[in-house]
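Okay, so here's just one chain, in structure tokens, the form predicted alone.
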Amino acid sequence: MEKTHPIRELMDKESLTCLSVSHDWRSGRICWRASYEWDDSISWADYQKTFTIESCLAASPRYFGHATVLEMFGSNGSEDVRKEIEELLKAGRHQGIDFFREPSFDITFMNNMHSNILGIRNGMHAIRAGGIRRHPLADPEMEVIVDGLNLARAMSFKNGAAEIPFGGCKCTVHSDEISMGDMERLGFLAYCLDRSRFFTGPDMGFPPELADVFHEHFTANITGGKKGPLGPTGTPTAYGVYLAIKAAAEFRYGDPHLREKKVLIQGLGAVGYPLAELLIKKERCPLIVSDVDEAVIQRLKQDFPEADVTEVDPGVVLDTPADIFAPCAMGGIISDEEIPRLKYDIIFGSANNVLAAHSQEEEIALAKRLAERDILYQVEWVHNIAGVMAGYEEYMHGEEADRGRLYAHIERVCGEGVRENLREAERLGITPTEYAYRKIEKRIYPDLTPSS
């Protein structure tokens, strides 16, 4: 019977707090270790008051290296776990993962790695940037991990196209609901967090809110909370993704404007919604959304009345005609067996990882797809990473964060440059794809040649 948490389970029975795979994707070495580094008696909620990341927290800590790893996952019977997961960092040359555990939270704390070659000299703590969502407990561990190393990979580009000096990570928390009052199990997260050397941001699963409560009790290294200078980057998000929009309007139709132009819309949450609204108040579009909260649709439609606003059921979106498509709810939803039944001119959205893909050889295979059906598409990092620069203007600049310094930062990024990556694209005979990944690539694999 195949296992649906097998990192879980081997953490547990071999008393493990901390195990990682580290992957060096320019010689194809894999290294694994493994410790027991703090007691159940921690009080997590006193980080940074009784003890710091440098602290020793176990009376007796042990570590493992490599070849006793190996033992342990085969006297588990999880040889073909560490196998696909090998395979995972190979295939998309990532520099590992950080497991990090608390059983008695049932928290699986994934720093999820794919470059720090932008961020190792920039002199600060924070090496990688990337946002932390949650994974209920019902999730596969599996499909933690995969959605982790994907987004991992996506931030790494969606770093270098946004300027700044930050490799990329992903952190993904696999556990059940944590309240905002739960100093204990957020204690933990934000040691795991300062651990890890990235700064981070809300992203599914972990609200706003709760990034309000991190930065008050436990630590700096994450941005993006309601009560920060900037507030939640999903409004900055969808400004970025809007003024994408435009510019693949301008190039496809030859007039940025969107007014006869409809619009679908999938997913209305913390980009999606504010998405609708720039385009009902600038554009005046008709909208087509979807949502499995019938609420927020309702609550659009309250908003905007004289918006002509039509909405379709989630199972259907794929299947419904529009001029544009926005994807802004999960991604992976675009493979081989839906792109023949598209009906879209343009598909540009905020959503991560919108094709279903595990590495950027296959992702620019699926772009050259939608290219033959005569879709404009180019790889949503290019885009939506507008979260990313107001996450790096808070930290950086703290209160001092600036809205019109990071809105000028999104409009010559988001605007001007997908005019560019478009145009030099057209030039080159290439997908928008594979012009952005051509031209970033090179940044993060330096002793690579990049792709031809």
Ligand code: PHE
Second form
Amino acid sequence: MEKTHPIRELMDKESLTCLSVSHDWRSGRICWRASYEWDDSISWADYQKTFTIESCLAASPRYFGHATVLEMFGSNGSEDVRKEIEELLKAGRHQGIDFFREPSFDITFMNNMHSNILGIRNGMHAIRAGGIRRHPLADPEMEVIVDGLNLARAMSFKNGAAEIPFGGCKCTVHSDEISMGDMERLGFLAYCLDRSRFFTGPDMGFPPELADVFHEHFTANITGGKKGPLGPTGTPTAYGVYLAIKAAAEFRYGDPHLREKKVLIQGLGAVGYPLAELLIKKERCPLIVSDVDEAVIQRLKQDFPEADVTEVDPGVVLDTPADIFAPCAMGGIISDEEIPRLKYDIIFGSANNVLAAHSQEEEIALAKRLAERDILYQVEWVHNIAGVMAGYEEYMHGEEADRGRLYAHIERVCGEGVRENLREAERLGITPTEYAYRKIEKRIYPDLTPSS
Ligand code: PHE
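For comparison with the form predicted alone, please write out the form predicted in complex with the ligand.
Let's see the whole complex now, leading with the same chain.
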């Protein structure tokens, strides 16, 4: 039988607290390492009080090199898993993954690293930026790894498009729900975050309060708390997506006003809800909404009793025609199979990785198929990026973070930047997705593309 959590099994069986794989996309070299670095007596709530990331936390720490880790995979019957991970890193040109594990909590913290090139000389503790999201333990581990790697790759490009000096990564925490009062588990996550040299912001599966608790007790490598200077990042993200939808409408219909346009929003969460609010307040356009949580739809209807809001079952979203489709929930929803039945003029939303692809090449191919069906789409990291822009503003300026500067930045990137992306792609006769990749990849893979 296929193992559902092979890395967890291997780490627990071999008593590993840390496992890491690094990959150099230039040479194709892969290096595995592992270690045992903390005993089970440690109290994670004391992180930054009685110990820091430099402290020795085990009576007998142990470190293992590449050859030994390969043997461990072999003797655990997990060769196929190791190879699958290596193939994923190669296909996506990723830097690697660091796994940190606390068996007493059954938590695996995964730092999925795509690239650090934009951040290596930024002078900060963090050289990468990416959200932190949680996957329930019921999700198979490989699904969590694939999600993290795809999101990490998107973050490299997102940070490049946002013009911020940070590489891309995404943190996936494989764990049962963690209460915001659970200082032991939160201390462990904060310790792993600080060892990973990225700044983060709460993503799916974590509330904004995570950032508040981390700031108060453990680390400043997180942004987007309720008590933070700019608040949760969903609101600015929604504003960027809203501007991008208007730019797309202008490009497609010659008019940025959306009053007559039916917009279908999948997911009324941290970004979908404020996006719906903006569309109702500023455009008064008819909305079709869908969410697995019925209560949030009722809340929208109650907040805006005059608005034209209809709802559809989450199972039939892709069968529901609309002028504009804004996916704001899970990624990977559109593959070759769905494309023939989609009835939209525009697909622009906030969800990361809407196209079910594992590499840039696959993504560009799917985007082409959408274009053949006359659907205007661009890879979403061009416009769902105001969350990390807000994170950047807060990370760099702390309490002096400035909303006016942030919103000017958003207007430039999600307004003018999107208009330019659509215009230039049309001029070159390629999809906006391909144009966006061509533009940013020069900076992410500088040795791959001839300098121009
Ligand atoms: N979670 C955000 C996204 O997916 C990115 C982010 C990173 C936000 C760091 C804040 C801080 O786009």
